[in-house]
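In the form predicted alone, a lone chain appears below as structure tokens.
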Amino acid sequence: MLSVLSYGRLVARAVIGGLSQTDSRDYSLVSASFGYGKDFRKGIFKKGMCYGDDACFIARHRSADVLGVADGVGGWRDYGVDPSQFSATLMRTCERLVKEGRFVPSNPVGILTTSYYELLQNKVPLLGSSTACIVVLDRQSHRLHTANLGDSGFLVVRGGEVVHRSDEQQHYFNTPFQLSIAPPEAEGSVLSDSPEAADSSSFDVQLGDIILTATDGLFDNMPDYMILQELKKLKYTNYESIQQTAKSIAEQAHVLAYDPNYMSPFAQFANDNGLNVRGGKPDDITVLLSIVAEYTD
């Protein structure tokens, strides 16, 4: 049915819930992905790590593990532009930079910036907009460095609680910060933020910490407590267990997105902004689920 992708089958010598310790061992991430395109029910699934207009990547380099998600802005479809092309190209470019070692682990904004400016310099114009979230684990320092532009994001869970998370960036209701490339005649009239505007953070992780990185299709349909309930079912640190949990979370969000009677986080936010809205929010959903483990080559 849907493709579930990971990078590496590392042996995780960690206990879920986190262990507080200082050591010289390198850390790494055991990661899996799962998602749904909004058009999944029509049987439409794009190749690669793309779910609808969402895109993502999982990459490794000798110094770091790097994850990314991006959500193409669907409004471009009204102008004959495929929104998935921008997000997918952005994530592929980020992945290539990581694999080539053209990044600094402590500067995920730099990955986003370099990738975006490569897109701007393409000989063939690429039009579109996208949010983006980049997560980097520095293996030696055990620090998680992040950059988030817009309303995708991440959670770090330890001992069943959220101990660190991204901050959502919105210009106004349902209008997130976004990277954009517009045709010359539309420049200035299309919302476009600088990659340097991304919210960045650094956080010390522990063995067994769970990192969930996702597009807004997850967070708009599942509140924290529901996500944490699903994560409590993750009892093992092997790839297969992580894959199954990522799938379970994405499936639940997908079902809730089409429930007209469910008061979703998106509906609650809409009501807070004076709109009488109820139900889930049908959207593309991408979930990357990772566990911090001891690195094994």
Second form
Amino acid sequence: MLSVLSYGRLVARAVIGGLSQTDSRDYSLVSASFGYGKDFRKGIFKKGMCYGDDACFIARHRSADVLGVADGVGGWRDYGVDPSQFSATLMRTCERLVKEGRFVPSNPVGILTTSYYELLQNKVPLLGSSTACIVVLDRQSHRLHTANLGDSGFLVVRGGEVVHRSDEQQHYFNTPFQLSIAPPEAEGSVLSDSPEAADSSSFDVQLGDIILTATDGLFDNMPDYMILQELKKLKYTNYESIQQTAKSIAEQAHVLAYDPNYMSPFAQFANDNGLNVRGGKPDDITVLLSIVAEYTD
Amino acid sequence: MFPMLTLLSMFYYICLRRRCRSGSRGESLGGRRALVDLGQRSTLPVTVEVEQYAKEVLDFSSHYGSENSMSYTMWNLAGVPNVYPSSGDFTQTAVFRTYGRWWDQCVSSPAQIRRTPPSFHSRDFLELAFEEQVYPTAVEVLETYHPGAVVQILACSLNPFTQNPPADVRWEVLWSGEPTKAMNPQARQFSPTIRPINFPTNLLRLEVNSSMLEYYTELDAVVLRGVRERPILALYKMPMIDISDLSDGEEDLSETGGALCCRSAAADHKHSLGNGYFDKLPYELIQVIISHLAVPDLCRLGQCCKLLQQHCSDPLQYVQLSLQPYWSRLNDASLAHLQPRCTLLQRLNMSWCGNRGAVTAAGFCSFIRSCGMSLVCLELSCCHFLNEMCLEVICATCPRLQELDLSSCDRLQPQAFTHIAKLAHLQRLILYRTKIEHIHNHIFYHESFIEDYDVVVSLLAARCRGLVSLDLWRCRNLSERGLAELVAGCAGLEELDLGWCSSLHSSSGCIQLLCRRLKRLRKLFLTANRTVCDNDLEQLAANCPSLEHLDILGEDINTLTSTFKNAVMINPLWH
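Counterpart to the form predicted alone, namely the form predicted together with the partner chain:
To see the whole picture, the full complex is given below, headed by that same chain.
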């Protein structure tokens, strides 16, 4: 009797093992980006993608696909520092690290830490600060590893529903966690969080999962249900459709941001904290949209 | 019918075999037949030129950046260019540790060893591996800032990716020149005319000298162009035989006593007139004459006749020996041959020598055991054959050693350095880019893997009160507390390098304290320290009248030159 059962189990396992062939294939991300700078400036052309004070990157490596967004803190402008320099250089450095393979896919916080350290290796380090969010897909293990410092973030959507999302890290209202490099005389009075303070998470993903990585310009203006509505329109997994969907999401957020009567998530949160406001939040918007697909060279 | 058929087929078979054999014999006759055919053809075969960027940086003598960083480190030289054709100071380029004459003019720089040939200009090197072996037709170096430092390009016959390295490794010079300074510090592609060589290569070595430049030279990428098939030209044209290349000087040394003299028999009998006027000159005078020869010439001269062989083997000629210019040809056999001559050796420079199996640890140890008793200065930079046993032998055999340079000996394990503690008279020790982990008495450090420099520095302050020069470049954890202890204990410091010590802040007063205590300061490097302020400079000017070299980050060169009247070189970052 027992032997029949164990036999049966063996056979069943063999059959199922034979049927499920998905485990051995490598996954990859097909990604596109779109965004709007706050003042419609494209700024000076920099390598990598920059929208206003935001910056992002998409990088591929043999073992992983990596995305990142960074939101430069605009307050530096009052002190004569261009906030877009810091975020753009941070993202470009992360991209270089990934391309040269100086990272471990399961440790995205390490990418942030190393990249921040490299920024300090400039003879005259850049001044400024930014949030950062890094998303790494490990091709072989099919796991997504993420690191988030500040109020940028990501959503993972499966079957029309959000299955994972990042948490915002804020010190207080409108003051997110941020990596910063300050002039030496101001070092005590400038908020500077260590890259180790980033939240990290890891989870499995499946083919067809949609990953949306964006700065707070999107999440503060568009609630989840609107984002999901837009994502439902994404039917194909080729680059052009993803690009089109990213563009429509960013456009919609951009329109909503300038609507004075709209109760945006930002306004909602402000109301919850006692501030009586309405309307969208004009801000730089950066949207990185990716789909998990099979790896093709 | 059938016997006929079999006979016929046998016949046919035999003829076929003969034809095959004669066909292959024709091919094995080699190139000659092919050449003959070629002459008759109207068009030459097309040779495809392969262009490659470096695949990997294998070895180098120094770099500006930190070991694990991407900024200003040698690893940037691999792959496609990051910056070129832009010019300027970028972190994504490869930069060496020093430039100009600063480091040569310091108190702590070693005296140059005699007999260094004036044609040897190289101060730093790097070795690059490419994917595919080709016969090189051009080498292009993409320099992005202050070009002009490349002085030699060499190619190696060894394929660094091979599993079974051959015993004989040859290096050929593709190009060599003088250190120059380009007219303007902008980016340029440096592509000198290289000599054709008769072996395919995928391992190149660049040697640089930036002593004429005003700032660090920065390299972005290296391109190797070559062809896969041996160029036909090489078979017709004999390479010009350069007298200076005839130098397998070190290989010839292994023919012991191979006197090519035709008068040896006569010289044995008649002590006098066998060597012409040389017999009339006093011994000391001949010694003085030959003391001007470079080492390979000295060895060759010793093969002329017995008298000169006696002179050239005299240990007094080998009191100072620099084998660094001959790094590509030095091997165990050469060391063994030099051994009987070097018993009075005091200063030995074997930097860069012996890599890729040319010198073994055993060969080196036996050389040191027989020649090292009087050694005072030993330079072993980038000697990758060194292991713990070698260090043990050095420290046991050379009790009077005062100067030891082990920079970039990154194969040495941390425990190997414990033997250095036995050297009681050590005055200068360089451990740049080594894996040292623990600290000992009277030793000073360059950047290494030590975690807590405050501890190191307090030990130095306690035990090495006579310290004259200290290099704490990139000692990130050094704090003002450690610095305060250091200046309290080692008040005689003349040179102090605190570049990239990011934990030192001027607001703690540590720099002003430093200025007040170190009255004899001649060189102070505060590279990349953003906190240095005017007060610090005023204190420095007021308290350190001997200051000659100053490296700070700042903007206004005019106030600096007026403040420091005696300063020879000031290196503010922005001009």
